[in-house]
Amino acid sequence: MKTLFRLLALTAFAVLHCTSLSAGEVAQRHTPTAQKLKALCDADTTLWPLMAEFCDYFPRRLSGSTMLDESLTWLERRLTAEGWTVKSQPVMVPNWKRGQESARLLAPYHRNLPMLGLGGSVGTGGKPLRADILVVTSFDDLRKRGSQAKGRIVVWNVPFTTYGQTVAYRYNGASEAARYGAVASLVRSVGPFSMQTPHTGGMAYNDSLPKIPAAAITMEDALFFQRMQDRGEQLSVELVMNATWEQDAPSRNIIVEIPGTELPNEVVVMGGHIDSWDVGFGAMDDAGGCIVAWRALRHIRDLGLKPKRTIRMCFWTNEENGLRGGVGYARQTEQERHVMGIESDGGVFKPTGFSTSAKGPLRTYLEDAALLLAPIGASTLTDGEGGADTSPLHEKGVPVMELVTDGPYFWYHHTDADSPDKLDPKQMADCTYAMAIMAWVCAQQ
């Protein structure tokens, strides 16, 4: 019994001793490497131009489009020219086409209304849809006024709070409006700022209810409709949408990696999604995240660093309207052990840290490693569940992280204003450093 007690005591001491050693020492151990990575990132003058070149030649990379396919081919060629062995993962993706669309105020006077059909919406049946509108401010408001919705276009004038809360009206608004007999649904664009810029995005239908056309209008017009309705005015709108669904189309994820020297079947994957909506340049969302992950891996390679575990970069396809790239990645890598999934999909603005699902000793290790990001003000770790593309890995128990940045992401999210000029070269360099550091320390843990 005394021997058993001594063994337990020694084991407890060893655990405590390892914990005390790790506290503050992970960052110290990796400081020389971090300094070299920081110097490479700061000296890199080609990062922002690469992102801009890609976006300028390949905007509007919606799943199923020729533009997305051509952009993937361009990336494969550029990666090959840099000396990478490029792998691809084939996936079939949804193929929704916007077609011609418009919205027009008919009464009390005529005016064109900026609008964008929501991804996945049905069209108006090949002819204009004309109806009076009913402005509501919440699901509860519609329930209270449901008897007024029949035969009308429901306008959701819901102020932006958080994306997670407000996006419910974009995603579910059409079916909720149809529940009360509405003929179409218009949602106030999901964002805190507008200059008559509508925001598109995905939506879904409840199959037990009629499918009605759904589009986004600007913040300004939603507020205008509300003011006029409050004055007792009856407004009428004409909506034209020629959206269609076509057969699923082939696409692919793109992968390059630095194989692990000791545990090559254990993987740290980092990246972003290469598809975008069919508006704007898709720079913030998410070419910037992809290019930053690419350059982070290149800097690790250029320093001649040899990770214990494999560090992989992935450009996931079809995040915006299906997540089939992320799902396909998780399925096609089931024979590997992922130790971390890292995504950048919040705009590569000023980095402030990472959100992570990591718990226990791994969380402690990451908090220590995050001290390496103090020079760029990005040493904060918060709770989170990672990005959309890493969520299928997270569902399988893989810890995940997502780069957190401070910038006007939702001002331009899913709009024609998502363009390269919104991103700053220095902030992109700092994001690259943050991604490189976290990928490296996760591979070395």
Contents of the next structure:
There are 2 protein chains.
Amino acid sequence: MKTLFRLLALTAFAVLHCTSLSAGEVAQRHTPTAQKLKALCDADTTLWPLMAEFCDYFPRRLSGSTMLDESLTWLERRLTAEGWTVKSQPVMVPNWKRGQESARLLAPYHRNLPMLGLGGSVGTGGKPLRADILVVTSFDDLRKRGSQAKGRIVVWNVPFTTYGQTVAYRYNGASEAARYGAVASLVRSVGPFSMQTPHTGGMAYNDSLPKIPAAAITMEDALFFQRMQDRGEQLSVELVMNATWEQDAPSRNIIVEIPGTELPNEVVVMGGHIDSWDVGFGAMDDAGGCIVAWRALRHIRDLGLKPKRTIRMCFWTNEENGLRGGVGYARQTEQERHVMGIESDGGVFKPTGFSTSAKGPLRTYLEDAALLLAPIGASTLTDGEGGADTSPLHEKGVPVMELVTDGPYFWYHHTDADSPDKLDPKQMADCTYAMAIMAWVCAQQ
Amino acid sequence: MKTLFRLLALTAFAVLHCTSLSAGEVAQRHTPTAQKLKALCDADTTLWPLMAEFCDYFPRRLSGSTMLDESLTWLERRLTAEGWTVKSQPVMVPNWKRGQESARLLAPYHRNLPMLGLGGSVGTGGKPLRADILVVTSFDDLRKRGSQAKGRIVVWNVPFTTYGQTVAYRYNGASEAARYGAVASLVRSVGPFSMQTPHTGGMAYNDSLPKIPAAAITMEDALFFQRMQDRGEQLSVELVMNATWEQDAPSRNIIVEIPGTELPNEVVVMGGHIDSWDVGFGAMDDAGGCIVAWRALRHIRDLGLKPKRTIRMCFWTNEENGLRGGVGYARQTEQERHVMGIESDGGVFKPTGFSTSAKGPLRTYLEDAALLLAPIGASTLTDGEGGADTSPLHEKGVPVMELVTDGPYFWYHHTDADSPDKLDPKQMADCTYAMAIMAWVCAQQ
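So that was the form predicted on its own. Now I'd like the form predicted together with another copy of the chain, please.
Next comes the full complex, and the chain you just saw is listed first.
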């Protein structure tokens, strides 16, 4: 890897001298530090095991759960034992409980349908809801078939295109179905691949319409329903959901940092969200992002680096169904000046670069610094608005970045299959390096 | 495609004249027929829909189930309506019922564990079985830890290598665990990839040892158990299985054929098995193989081809947990001379060729004929013992072949994810062509 760095330094030098006075300068200046960080990341055999240990003992860290609370306490202890001064930012979080739930095909034959209620959904009122189904393929399709929806369970058989596009049906499907008199809404799980895998996720109601139960079924069953309807069959489904809303619960963001030597009130924050849905292990979404930020900060500390500005790691709470952690963070740090918010919430798979809202000289600076990520193939910067947890900062004008990785993120997203085995130690090490580099160069601007 | 065939004919001609008098001759002789069969296969838009229709109406065709029986009746009607004289071969089949079942982690926290009882397993005696677990990684590992197995549930955390190797733990794991006093056996599902996907499948008991309940858990949970045990944790699991054996039930193989014009008592049989496990839709395992054989025979008939020998299509029953269909077929056709048994039971994915037990001149003949499959990239012949259903024929000395395909067969094998959407119309058309060609050339030897 040293050879690669030498090549990089030469390239940076060449770029500097051949194209402009500044291009490559940042990478060149930080190459010795980058080499040391890379070596630490590569040598760290505790990264994947730490992620797995955390996930194994504390899966299903839904806001309001005892599991989330216990996971935070465990992290605080571990961080303290590692020599950090741990701060926490208290926030109140929504407290939705899934309860017992099931879906069953009643006609033309009986079959249990793998399903997950959507976060925020109402239940079926303590009794099974039985109704015929109507399969539709889009909001437009429902408008056309509106008269058939009354008294039925609407099934949204919408193929995955991008998450941003397809998630609209998970998020708004229930109210759109209720608009036409439907009694429940079943969305085809939002993902490009399935092994009878339901994906949960957030949803919301339009308050001017009746609130009907909303759940995700699998891609396989949505396609099955479609085929049967196309053959003229009327399918009938029984849905049981005991979901309830309880009182908001206390939670907290967890923060550790290396104070800036010159501008301690100027902050680079990096992190992930520590809560997860109440399925799987929440490994790639987003224990991995949290652990990678943690190790990035630790490697910076272990190298004895003294950043100009404060580099902070934050485990945000309640990203999945409320964003109270991200909002609380922005509110509770109003006295500080954030120079960058960096999140990893796209899965710590093979890193390819970062997306960023940075423009102008800062963008140029980051493009230059990203050359330091060439040894791991992660030098690409694209436009983006950052992760969800940094969005409240971004709204206040703080530039943000998000780690971009190449992996089957949406296969496992919000499913029982989001487990430690889906993450790779080497890819996680590279993500750690990428986060460490970007935090460091942002602090040294 | 015509160009490809012309190229093929030229190649066959060249091979014939450059290397030996016979090589390429078979392919050359049958090229006009092959072209017509290929055109019919490519033009048939009913293939995938027929498979999907069958699977949608008749999933979970386990031996002894009403579903299997109804599926056979439906097939008989459809075949009769298509103008075939349908024969059936009655056999009695084993009748194992899964019953309600579940597994749950009790300590260090509660979590439902996705599971499937193994076919043939006993139940837990009408009550939950609760015990600590012992994770082992091989038969050898269990021998070493034998003293720890008493009173525990043995978990076989054996990574997938090949099906043939790894399935030994599913098949024999329970009795091996019972040998050391274990009270139940949980096998890591036999497959290379998982999305919390349990795989069922057959198992058997050693009659000299206690019969203990046997089920499959997921790859994810086997790895989780291993990690927790490696950390010194004692995990505890509750297993509920209400599996029972009922009296053998009547079932039948279904047969249609094109009688041979010259040697009607000499038979080429091709087919798949029509039963499935009681999970998923049994699409790739093995409705696809059956439907492909059906369409292959139909295309031969529709072209007005008159085979020298009888070409028969058979839907064998009870492949999954008894092989009574295959055994019954061999017994009930003893008056005939089988010249070839061809099965498709490896998933109708992208065909790459056939495996075959044929040796000597027959092998040479088949190698030559396989050139006709070059247009679909399926000319490779490898050594093999054929499919399970043709094994009773093979034991009597009949040469056998099995369609070989390239696809993620063991991802879906014996799982809820074996559904119509996993199969591709074009790949199925190519499989149909491959089956039709091999049946035809074997009949024309």
